[in-house]
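The chain below stands alone and is given in structure tokens; this is the form predicted alone.
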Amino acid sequence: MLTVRNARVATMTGAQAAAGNAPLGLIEDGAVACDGERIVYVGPSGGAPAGGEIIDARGRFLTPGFVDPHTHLVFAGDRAGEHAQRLAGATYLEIAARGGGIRSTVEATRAATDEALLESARRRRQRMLRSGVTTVEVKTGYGLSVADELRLLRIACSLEGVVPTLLGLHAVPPGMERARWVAEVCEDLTPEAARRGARGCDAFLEQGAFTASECRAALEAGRRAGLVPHLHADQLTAGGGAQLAANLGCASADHLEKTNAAGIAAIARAGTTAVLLPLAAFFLKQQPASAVKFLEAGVTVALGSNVNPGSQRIESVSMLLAAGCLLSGLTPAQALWACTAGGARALRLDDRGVLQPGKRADLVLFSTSDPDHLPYHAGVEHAEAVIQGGKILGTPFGDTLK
């Protein structure tokens, strides 16, 4: 048993687009109690069940794990160059087109053995759960061959805490013709990388990417085997995006910074999750898109980081959440519940993202009593410990672990 006491929790079981603190569904002078991976008690710190081990929080804030939604974390190579260039004044789809972009990391990652791409993942991966982030989707997309792409999923599989998502429409392969590689992706990759342990499939839906017909083609494939499928959708241009993950029943559209009220309307009626990542946009000094008008519309909101070596390369958790304020719109309650709560809905999973007995016991407890604290104090990662399936990743305070 172990139990976290005197804390304040925050459950998450609040309405998110609610007011003030109510997304948080705060407990004050609240405890936590684990059996091994499961949580057995949450409610006021007077009645916990004693014995075990005991953190005593001393007031501080504690939440459930937090869950990224969209990463890319499995590449090699490095893509600062082009980051240059677009504060020089190129586009993305400008520098794709010199084949920079995608393609590059593709050429890189090919080129990288499975030990180095493992260790770098790896890497990424520790600083994320160090940070409370303790359940990351990961995306492959970056092998762009049946067997590249399936080599990436292995490796993406074995770090811990991940959820793997299969990017098979990313790009087209060089030198092959595009409506083989998407025959290749619906017929042969997609069913092959069910059976390895993929639990998504996504598609890049955009100009100079894949057209709605391809992306239909590959997530209906993905469904059919068993996949949760995710759309990336009106980053760029108004593609229609928003409204394809509605028809497919896409667990979330991703992006979403060119999406109209036609677009929010759909998925609102279709239960999609909206996942902003409003550090992509900055990065690609874009205009965030508004979480305001989804929450208005009853759509609920996810961040995720999309970290990834072209276009957003910021791993904090903080930095996250202050995007998600100053550029999205968020309060902070509602920022911090986009990255719990709301993730684990645009990746399908019940079992985390909020505080409640019989969910995963994957907490994160902070330096700070003040949730308004994590988004305003940004770039510093203000984790003190974090719990994963009932295990202590890190100690706080010193001496109150007992």
The other form holds:
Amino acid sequence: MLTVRNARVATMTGAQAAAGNAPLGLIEDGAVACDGERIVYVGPSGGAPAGGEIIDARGRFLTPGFVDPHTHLVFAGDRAGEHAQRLAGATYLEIAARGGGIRSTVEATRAATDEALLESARRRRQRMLRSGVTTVEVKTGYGLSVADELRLLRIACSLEGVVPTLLGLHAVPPGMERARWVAEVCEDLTPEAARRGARGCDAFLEQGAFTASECRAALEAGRRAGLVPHLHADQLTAGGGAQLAANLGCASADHLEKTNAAGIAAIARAGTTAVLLPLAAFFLKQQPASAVKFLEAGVTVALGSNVNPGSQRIESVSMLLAAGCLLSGLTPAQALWACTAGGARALRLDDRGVLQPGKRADLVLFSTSDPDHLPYHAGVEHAEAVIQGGKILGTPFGDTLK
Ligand code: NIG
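Next block: the form predicted together with N-(iminomethyl)-L-glutamic acid, after the form predicted alone:
What follows is the whole complex; the chain from before opens it.
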């Protein structure tokens, strides 16, 4: 048994759209007790079960482990040069049309050894875990052949706390006819990826990437194979992505920078979670999606980091919280909810994201008692102890970041 006592416990059981700290479902002087991988008690410290290992939180803020629902963590190479080109005025789509972008990462990834890919992905994963991300979704998409996509899937599956997603329709493979690749993804890759541990499937609906009918074919193939569908929707151009995600019953529609009112209404009706990626909008100097419009329509909002080598290379959780507030208009409590309960909903994981008996024992103890401090003091990671599956990673109060 492991019990964290005397904490400001954010259960994340409040309504996300509510004002102030209401989304957090706070328990003052609260405790969370875990038995092995599960939570067995959440409530006042005075009622917590006795015995076992005790962490005295001294009034500090305790949340569920963070769930990042959108990353592309497994890749080789570096596209800092493209970033500099964008800073000098080139756009993401222009660079991609010149043969850069995703295709340049595909080349570097195919040339890298398994060991190099695993080691770089493992380092990124470790940094995220230390800052409180106990669950992270990881997409393939830089292999773009059946064998290379399955290789990236195997590497993703070997990382701790990862939810793997097949992203076969990320770009047309160099030298291949697009219809042939779409057919291979639907007929060969998707069923095999499902057998080898993929949990979700995704597609990139965008000018220069894939059309709505191609994305529909891939996600329907994913659903037939038992995968949870997601869609990269309306990122750079308005392409009816939110409506397609809603029609297909996607768990999440991701990006949504260009989504209009009809698209928002469609995902509201379908119960599709909006995964907003404000750091990507910041990185590409785009207008970020406003979370307020989605919340007003009754849509659940999650925040994802979208860590990848091209459109977003910032790994910091506190920068993501800050971007969720400063760029997308969430309150600090709504942003924290979006990074926990929201991320779990986007991935259809009902065993995490909130603190309740029976849920996974994934917890983060912060160096502050004040939830507002986290998106305010950004660029510094504030997690002092991360508990994943009931195991403590890091030393409680080893240092005080505040
Ligand atoms: O989510 N939009 C498509 N995929 C990534 C970018 C990947 C890349 O540029 O390498 C994204 O932003």
